[in-house]
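Consider the single chain below, provided in structure tokens and representing the form predicted on its own.
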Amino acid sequence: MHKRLFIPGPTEVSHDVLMQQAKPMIGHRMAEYTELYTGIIDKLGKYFKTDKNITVLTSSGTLWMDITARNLVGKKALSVVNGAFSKRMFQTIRDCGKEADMLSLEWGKAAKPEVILKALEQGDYDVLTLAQNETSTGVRSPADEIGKAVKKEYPDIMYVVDAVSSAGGDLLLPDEMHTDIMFFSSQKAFALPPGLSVGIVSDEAIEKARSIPGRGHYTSLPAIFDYYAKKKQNPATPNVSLMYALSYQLDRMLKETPEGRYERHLEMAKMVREWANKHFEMFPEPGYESVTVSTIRNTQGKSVAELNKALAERNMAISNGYGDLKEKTFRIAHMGELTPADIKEVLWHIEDIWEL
């Protein structure tokens, strides 16, 4: 029996959605693959709102790390550190033979403008990192705030956004943010299968990477791109099947539109609010609580193993607390295809299960 899942990612997949990978196979150097592929590209640029270059990789999100160090930093990099997926982007940079720096800051708690700018001024960077939506924490960083304030005191360096469990739930425009890398994968609040991870990238982040050795053919952006300019297509051989899902799965999203898809999202996450809050606390600082995905402070100190071994029996299941945070807190994602009646059941078994 499938457990309905309110983990961050992977998310539930809509059966509708599911069957598009059923399609019959094209070659992916075909005038048909050209036309979904194109077409694809177009209804991102509508949802995002934005002109600049997109791409769709095969690969989970976290390539989007080593094509940021190795298409991007030439002197060092700040990495905003503040949960586990934003420390990994920090050691991926290390990892790709690269200066970095970390800006730690207490797990919880969100990046600000001022503190990053502050940052700024002690080293001599060319990029900086930041998790706008913290999987680890639920900590829902101003990204839009810090693109606008970094781009105006220091315009050369290069703003890399990971929007990985946010993009698809949260209102995200890269315009507005400033970002010259914005990146985000298939498996969550886009509700898709894993396999595919989408890059919205600056021609200036494209211009500066064609300078910086060691890109490698993969991960190198000016190949994605100028393959993109010449043919229309991807570089190396894509999911095909995968981009039928996401095709079908942009329509769908353009017809609920951005914000519709956010008012949505944000409803569920004040719903998980406020239980928390009667029962528990949120571990986020308060007014930085992510849209897609709430952490809670097991201060009852529940088995939240024990839970989920529950919850499966009821066809269900949350997310334990990431790394060091596990059994302290306890993760329910509210992203995708979830409305709040789905939120509103869950609680509800949570509620029954831990009699509270």
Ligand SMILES: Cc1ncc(COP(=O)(O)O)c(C=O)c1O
The other form holds:
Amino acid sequence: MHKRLFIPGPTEVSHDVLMQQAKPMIGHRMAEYTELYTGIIDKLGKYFKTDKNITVLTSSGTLWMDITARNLVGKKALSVVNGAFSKRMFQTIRDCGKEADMLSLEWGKAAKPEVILKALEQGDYDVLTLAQNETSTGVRSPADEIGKAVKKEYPDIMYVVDAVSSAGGDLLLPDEMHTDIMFFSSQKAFALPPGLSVGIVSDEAIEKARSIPGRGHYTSLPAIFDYYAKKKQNPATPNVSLMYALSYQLDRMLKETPEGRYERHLEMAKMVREWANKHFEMFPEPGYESVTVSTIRNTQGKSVAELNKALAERNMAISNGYGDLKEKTFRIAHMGELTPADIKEVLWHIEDIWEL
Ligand SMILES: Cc1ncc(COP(=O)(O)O)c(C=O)c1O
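Complement to the form predicted on its own: the form predicted in complex with this ligand:
Every component of the complex follows; first up is the chain already shown.
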């Protein structure tokens, strides 16, 4: 029996989107594919209101951490770390043999422009990385304010924003955030199966990458975008079935509009926050709560594992806390296809099981 997913990815996928994957195969060098793929790039540009370069890769979002390291870090990166995924970025840069410093913040706290500007003064950095929506803590950092402030002082710094668990739910405009790379995965607020990632990339980032050696092939921004400029296709074989699903889902998303999706996500987030503050307490610092996933402090010492077992019998699943936050917190995701009615229902069941 299918369990309705209130976890921060993979998320519910609508039946008609799933069915798009059953279309007969086409060759990825055929005109039919060019039409499909250029259509997707066009729709993504419309959704994010940007003329920046866009690519869809057959990978999950983490590949963009390797891409960041291999294409942009010439001197040293400053990675803002306020949770598990922003830490993964820092570690990936180092694992690629590049230099990186960590600006470590207490988990639950958001990154603010002043702190970042101060840290940037301390070293010769050419890249800044930030998780706009830290899925492990449910913290939303003001990526637009940070981008504006940083680019004013340091126009040459490459600003890389991980929007894996927020894009398609939260309202994110790469032009206003001044990002050089904004990336995300298909299996979160875009409500698609896992397997695709999207990168929105500035001209400056592609140009800078040309001067950085050791970019690999699959992870080379110039290889990706030069090929697209010439052939309007992907350099390597893409997951064509998922591309069909993405194209179809983008039509649905454009119909709902980015603003409409944001409002729906915010409404669900507010419902969970209000409920959490009545029975427990929100984990993120006030004013910086995610609109796609709520992390709740388990102030009543309930068993989250037991709750999930009981929810499973009712065909639902939420998430335990991430890593060290397991049982100390729990997470209710409200993204993608979910609606306020779904949230009302899951909250009712949690109250019933935990006798709140
Ligand atoms: C903020 C954030 N960044 C990166 C990742 C990694 O993405 P993927 O699993 O698509 O590689 C995740 C996954 O949950 C995430 O939430």
